[in-house]
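Encoded as structure tokens, the following chain is the form predicted on its own, with no partner shown.
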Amino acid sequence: MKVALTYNLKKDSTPVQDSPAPPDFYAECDDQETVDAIRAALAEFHTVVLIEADEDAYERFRSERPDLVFNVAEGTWGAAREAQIPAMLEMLRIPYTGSDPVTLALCLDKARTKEVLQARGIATPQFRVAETADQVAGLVAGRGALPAPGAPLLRFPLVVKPLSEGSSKGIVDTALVRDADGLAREVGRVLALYREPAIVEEYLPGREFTVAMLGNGDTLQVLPVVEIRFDSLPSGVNPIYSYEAKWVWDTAEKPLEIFDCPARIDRELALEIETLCRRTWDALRIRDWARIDVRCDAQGRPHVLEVNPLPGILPQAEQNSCFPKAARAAGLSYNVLVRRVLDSAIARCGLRAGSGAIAPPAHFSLR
């Protein structure tokens, strides 16, 4: 089979088009090594191209017409970023591994998610919006002026997020705010330098979790669950899986012991967990492959706080990428675990795996 790689690389410089800009612009994207891993393991039973997922993507897919598209391409311009490619590929009735473009610009945005999961009985923390800092005074309790009908007033202490970045993007130790003071200063930072909303929520004191879950249908399988350990973060820091946590003071030269996997719980929030994840997953009809992350209140309830359908998949054990993590707790490889989400794609869109892929049926972007 004939299978395209598509993917966003690194890049050493923030665009000029969008100067000034965030030092994080390009967390999202893969570096090299990591598009050079998932390349070989599709390379060991198909013949495979690599399409960088920029201007020139439409006219390679055209030209190249794979059987199949592996993609975990983020994107880099727009709220709906994640989903231009699956919608080039829809257009030209070429399938591709994950979630299609309705799920994937729902997810990256953090507030519309948040919204659906509600409207299904779905727990995830209270939050808001912030559009402008004007807004700040009227999303905490006992402060200026009142909320929207049916908005909540929010209680701190409370986090304050980019609202539509992925990969921590945004997510500075000083997000967890304690008062009216510190609120107004986040949303204003993520207000000034992602141009974009500020998303408010209330904090979770409880234990952190991420589910990395494979397939579909009968074959979806929950992997092992991964415990994100705060104590082992510097002295001093917040208690949050911030951008600090993930990128800067976790490193391949000096790995943090951040995690646990399996995570040590007990079989009835084992079991807590599982159910919301997938009917989280089938909420927000999740296709192949996703992390679904969650934390514990008070009470130890778990609620979602982020659903990633384009997971990351950095290749390397010192790395400390929590799918490829979740996936050797299972027993399953690096390159197992790549065939398994193309293999998930393969059945999902009717292919033959083999020589020669038959054509994808008319519905194969459907369900």
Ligand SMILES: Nc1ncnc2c1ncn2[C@@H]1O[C@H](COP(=O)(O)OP(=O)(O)O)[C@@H](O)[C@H]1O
Second form
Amino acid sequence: MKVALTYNLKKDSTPVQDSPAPPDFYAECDDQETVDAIRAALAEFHTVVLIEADEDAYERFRSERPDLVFNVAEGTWGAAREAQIPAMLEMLRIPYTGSDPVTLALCLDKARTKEVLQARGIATPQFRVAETADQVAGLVAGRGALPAPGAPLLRFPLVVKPLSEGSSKGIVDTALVRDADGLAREVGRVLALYREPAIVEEYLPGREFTVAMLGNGDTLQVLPVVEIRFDSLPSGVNPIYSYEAKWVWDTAEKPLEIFDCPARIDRELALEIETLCRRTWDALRIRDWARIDVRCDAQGRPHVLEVNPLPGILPQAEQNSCFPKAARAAGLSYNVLVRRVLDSAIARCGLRAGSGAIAPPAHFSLR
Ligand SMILES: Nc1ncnc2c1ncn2[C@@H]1O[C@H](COP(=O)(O)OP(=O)(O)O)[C@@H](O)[C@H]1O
Ligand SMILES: [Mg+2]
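To complete the pair, please output the form predicted together with the named molecule; the form predicted on its own was given just before.
Let us now look at the entire complex, which starts with that chain.
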């Protein structure tokens, strides 16, 4: 089968068009080593072409006409950037791995995602969105604030994050705030640096987990749960998996012992987490693979923090990437993990290896 791998490479400097761009602009993109590792895994069984997800991608798809696309492209611009390559592929009726543009765009907006979860009765921390600095005072309880109709008044401590980022972009150690001054400071920082709204969430103080999932329908598999161990962080910092924790304090040369996998959890909590994640998967119509971040409240009950339908997969064990870590704990090597994602899409789309693509139905909602 001819498989195209689509990706966005990390660049050395931030783009001039968006000057001044935040220093973590490319944090979600892949490095060359990851692209090479995915390509090598696909090449064990298929012919692989590389297509960088830039403005030329559409023409490349038209000239290459791959049977299937393995998509890890994060996109560069806009609130629906993760949906752009899948949208092009739907236009060209080329099948691809992973969720459809609707799900990808939805999950990139943390607030809209949580609204869907709330509508389904799936636990997720209370939140509000601040689009301007002067909305901050109306978000929190006390100070005589009146909530907007139907909106909760939040209670400190709170976590402030950019609305539409991932990889802990913009979630620095100071993003956990305990008072009005801290809240105003962090919302101001997000608005100025990312030029997008800030989502303000009630802080959950309990244990944190991340859950990798693979497959579809009856073959959907929940991989061993990863726990994030905050006791491995430098002393004195906040217990959040911040940008510094992901990218500064944890290096391949000196990895932090930040993950426990399989997490040491009792059967009751394990079942609760699995049920929460399966319900989330269904509510958001996820396909083939995803990683769901979960954190417990003060009573030990798990809530969904956010959903990653394009999870990062750094190849080396020392790089501490959650999805490959969970896969290894389930006995799946990196190459088998990549192949399982591809095979899930092949089965979902009704393709047969070696026989070329069978045109999938126009609506592409195959599950
Ligand atoms: N409401 C919250 N309560 C507790 N910790 C949180 C909350 N929101 C975010 N965090 C911490 O910040 C980290 C990054 O937030 P997350 O929403 O997962 O962003 P990203 O999409 O960048 O991964 C989480 O892994 C968690 O440690
Ligand atoms: Mg996360």
